[in-house]
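Presented below, as structure tokens, is a lone chain in the form predicted alone.
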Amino acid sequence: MMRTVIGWIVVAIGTVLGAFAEAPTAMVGEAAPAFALPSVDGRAYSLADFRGSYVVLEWTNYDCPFVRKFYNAGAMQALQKELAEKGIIWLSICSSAPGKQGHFTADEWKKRIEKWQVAAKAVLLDADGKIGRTYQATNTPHMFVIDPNGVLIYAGALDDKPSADPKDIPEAKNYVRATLEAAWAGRPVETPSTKAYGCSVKY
């Protein structure tokens, strides 16, 4: 009987470890993991919908001071609009769990989006954190750039000034813009990954 129980335990552990081993993880230079998420407006969006376009993913939390640094200054919205005019898809993703900072009701989301005039293609909700963990999103903001072939070409911070002070924005190097400019010109991305800074994602 004891051997049978131990055998079941070993099989169960092996199954769990196998599931983790098979779970896709976002890696720069490799295909970005597929996902489908609901948006604040009730529509569903998948990464596959935008194959053939550059896609920017922004992990966000509107109550995080590092996120507010960019939105209060209008810098994030300006970048969203600038890139949208060039045909780039910007998807904001919130992985805050229910009861945690940054998790809002649908009505509250709409108020926040209107207040800051968010110009993302969509704000997507990842309340169970599955997609955030797949992409190893650790902070808000945490940025990812995916090329038209579906390959992840950048992951990390929005810029090189790890502060919550809007005064640092004008002098900062914007890694997302630099990544896209290099890709458009057919050059290698100079800095394909950096350490994200900001608030921790509230899984």
Given for the second form:
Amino acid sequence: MMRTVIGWIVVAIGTVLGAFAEAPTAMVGEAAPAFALPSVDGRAYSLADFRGSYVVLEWTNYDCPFVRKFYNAGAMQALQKELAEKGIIWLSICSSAPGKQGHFTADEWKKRIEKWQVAAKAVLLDADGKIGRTYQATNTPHMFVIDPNGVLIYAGALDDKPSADPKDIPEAKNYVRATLEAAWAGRPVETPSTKAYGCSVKY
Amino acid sequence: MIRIVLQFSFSLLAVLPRAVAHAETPLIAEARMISDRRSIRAGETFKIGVHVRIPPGAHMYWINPGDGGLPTRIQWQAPSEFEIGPTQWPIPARFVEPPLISHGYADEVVFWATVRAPGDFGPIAAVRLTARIDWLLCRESCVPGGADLSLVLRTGKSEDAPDSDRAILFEFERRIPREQPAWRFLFTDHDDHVVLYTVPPPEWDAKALAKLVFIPEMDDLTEPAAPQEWRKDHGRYVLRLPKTARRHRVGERLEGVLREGDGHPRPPNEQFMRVSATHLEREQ
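Moving on from the form predicted alone, kindly provide the form predicted together with the partner chain as a structure.
Starting with the chain above, the whole complex follows.
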């Protein structure tokens, strides 16, 4: 009898743990999965720290030509500054695994960030790809916008011109800006999900 | 024959990956324009193609690139009296890089089209046909590139091109997926998934079917990396394909290819076919 009860308790605990162990996935319209990641300068950041603010997540790889398209043209940094002035938090996340493209030493990160004058709040490292997989980040750049209640309101491309040519930037519709403008004005987000384009994330 | 290979200079810095396999070969593809004729007769039908050599370990993309990547694009041009058919896309391979899957080509590929010459060339002794190709080439890193290509063919009598060009065109003509008369496909379109139904020829049992994967032509319709499992139901086989978050609708027909395995590296005698499924409700 006792053994059976213990057996059931073990099964019950296993079920509960199993339910928690199953990785949540990011879905537009639902709570953005929580994460805590180190930044390139050794600080710890958690998504929960920014509850109450809009948060932009940018999956990045500084050697990907589609990422370089926006940084070499200064467009990504300009958007980061513009949004920071409105109190919006921008977190860049790199899921490149060790040995893969875009995975750098702390010194290399520092140099690259200075050279491009990156204006993100922080550049976070997800070298085991766990958070990238949770968010189903497939490309760099791959953008996510989270509202002050922690709900994911946009996932997809930065803009609507899938190319690596910086000449396409001025004509393109920027989905991140459009999402934030709509949310700010209390309007529904017109395009809450798009297919991201760029390099595959180097998991 | 003129060959110009263009690479965007800003991306060349990204060409050389650190400490990775194949790092010794630069990430540059070579393209040339070929035909099965060196000289054409008025009114005849012939083929033109772009032959691309892809460096080891790299790939470029099909019309539906899958997760990541960009579709390869080709524009053909010929004097106005020539009729150029649609670009023929050889069967793509699946490149599996968990958790992502993309669709495209490794090693070499020929994209080609059929051309009909006008009934009368008049006094013209030669014609120039051109192709513009744009690609994204990816290995550990990605480099966009492309080429402006052209080909001059004499007019008068029909003469074959060199055997090597004819052979490579023939090889990739065989690699175009075709509809198989013994197979019939139907589909249904739901909010978050698509279902493909088929009644295969009798020699195709569940075990044989398990080797086949379906790749839709429409970009961003279904999740490229979702597992594919054929289920038997009322005498037919059923494949449920989850849609991407965009929940695009299928049009009149669900078009795509059914291929054996990933096809990379390319096995001998691999099987593939074109799928053009009609809606189950419009089944006659």
